[in-house]
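As structure tokens, one chain now follows by itself in the form predicted alone.
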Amino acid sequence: MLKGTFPTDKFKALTTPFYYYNIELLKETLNTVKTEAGKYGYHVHYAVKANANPRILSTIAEYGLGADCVSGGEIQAALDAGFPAGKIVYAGVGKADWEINLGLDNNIFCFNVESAAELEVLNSLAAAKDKVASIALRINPEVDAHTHAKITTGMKENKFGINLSQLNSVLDTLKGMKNVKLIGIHSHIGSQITDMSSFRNLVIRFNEILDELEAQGITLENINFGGGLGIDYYHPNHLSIPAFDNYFAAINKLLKVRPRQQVHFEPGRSVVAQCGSLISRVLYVKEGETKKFCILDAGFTELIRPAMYDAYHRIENISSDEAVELYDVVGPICESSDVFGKEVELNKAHRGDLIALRSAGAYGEVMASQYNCRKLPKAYYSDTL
């Protein structure tokens, strides 16, 4: 079976589990993002929630991307990593006062407002600082992302954003506010979207919304399509960089951009997922009556996606070239859901073998926990190991 290339000899001396980042691949991905978005003059803000590792963030900032943040902690992490405040956008359905104030104090580019109630609070906090906050209204466009239910975010039953039926009411509320300035609309319909028709439908809906707003005399400077572009978890070696060319081209083909209007995107997973792997060791090979278990020293404390979303990650035994056998690959956590994969094809496993769980650069390290009093793993990088 085809495997990724890892410095296995160097790994042997390291304490597992740990995260390993291919910095060269990250840089190649960033170059691709900049090239493809640059063809149309699009602005890209990296979604910090995908991976907030300081080294990863600073590398992305060096390539000139902005940051999409969903908490005050992420705003601070972005600032610390070198992202200019003028390229930071801040979304989140439950922004605390201190988080809003942090954004105001640093004059971030835009607040993506998700409710009329939030609008009132933001206007009040900005007034107290004698400032005017730039905002975009996050709209639920009622576009099906055709993705996992737990990462669908653009429907009226989701907690995020402002429903289309409420938009005019929010716009009326805005007219009486002096400390917020409407500069755009924003949407994010979900994550790990691989069906381009979802993005095409989003563009069509945005065109309709912008036409309706213009009929009311409202012309917006910015439109923000959020993120959501998926990756190929099954073939991380062959398809290590997502199809950013097709993605941006699909948007450009249908979008009716108004004069001087700027277009923004917030990719996260698609930028960092393939450059990261979780490296673990085999603790035991357990022979059951009906199946064989490969028990690792990594668990859902280090990579929670399989337990939370039934997500697939390619798993490779990077220590063995023996014949392939079938294993249930599991972790040591005291929960039955601590399973990385069932009936996984692995080269014959032995105690001490190194196992790579691929495509863990997004929602791996950033979601790690200390459940069962486990220590958080270290991270290592291809250019410094």
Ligand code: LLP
The other form holds:
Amino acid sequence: MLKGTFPTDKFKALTTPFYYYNIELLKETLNTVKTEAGKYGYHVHYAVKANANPRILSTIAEYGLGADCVSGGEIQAALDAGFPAGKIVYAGVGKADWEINLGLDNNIFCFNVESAAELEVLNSLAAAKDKVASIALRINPEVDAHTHAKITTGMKENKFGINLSQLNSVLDTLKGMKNVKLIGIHSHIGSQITDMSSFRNLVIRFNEILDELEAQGITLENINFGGGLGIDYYHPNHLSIPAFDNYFAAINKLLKVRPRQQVHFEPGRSVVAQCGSLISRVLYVKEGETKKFCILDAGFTELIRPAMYDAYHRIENISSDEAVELYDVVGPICESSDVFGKEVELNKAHRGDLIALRSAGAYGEVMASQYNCRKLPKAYYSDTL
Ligand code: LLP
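Could the form predicted together with the named molecule be given as well, to go with the form predicted alone?
Everything in the complex follows now, all chains and molecules, and the chain you saw is the first one.
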């Protein structure tokens, strides 16, 4: 069974569970993103929500990416990690006043505004500071992302963005506002998108919207396609860097860019997922009547994706090379949804074996909880272990 390369000997002394980050892979991924986006002059703002670990954030900031934030806490984390405020974009349907003020005080690049109601508040908070906030309207483009229902965002029934039918009335409202300046449009249709036709449909929709706006005499300097590029959870060892080349090329092929227009992206998962693993120990191998359970010391408190989205994560026994057997791999949390995988092929497992749950770099550590009074786990990095 092909497995990832891990310093298993060094792991033996560490308290499990913990997150392990392959910093070399992260850097290789960042180089690829920069090169591929750079071919077209595209701007990349890393979506902090995917992983806000300070070490990961500062590495990404060193590569010159901007940051996409969805809360005041994320804006602060991005600033602390060294992202320049001039490269921070801020989205979210429910921005609190203190969060908007934090963005205004730091003169962030752009607020991605999601409703007319938010626009009013932003305009008055900016007025109180005698500032003009740069904004992009987050459009709900009604483009199906063909992904899990819980991570689809660009359809009419989702809470995100301004519906196309309401765009003109929002533009009218904007005309009377002195403390906000429209500089762009934005969309994010969903996450873990592997079907490129969804992105193509988004570009086609953007071309239509930009044509319509131009007919009204409005040319926007910035177009932001959000994030969403999926990764290969089944083959983290072969396909550890997503096909950024195909992704940016597909957008570039269809997009009608106007002179002086800048194109932006907000990838999260595709940048950090494959460099992270959750490392856990086998507590017990329990022989059931019809199946065997491999019971780990990590549960959905450390990696919630399988329980929450029925997500697949590859599971490897990095301590054993014995013949493969089938196990239901489960955690210790007192809920039946605390299952990482059913009928998983694992090299024969014993108490104390180390188990790697792969592709956990995105939406792993950042979604950890202390349910059952568990401690939040530590993180270790390949270059400092
Ligand atoms: N921009 C906006 C406005 C977003 O809402 C998101 C993700 C992104 C960018 C980054 O998307 P990415 O490139 O990572 O797909 N917890 C879920 C994923 C939730 C994504 C929410 N928004 C999961 O574990 O699958």
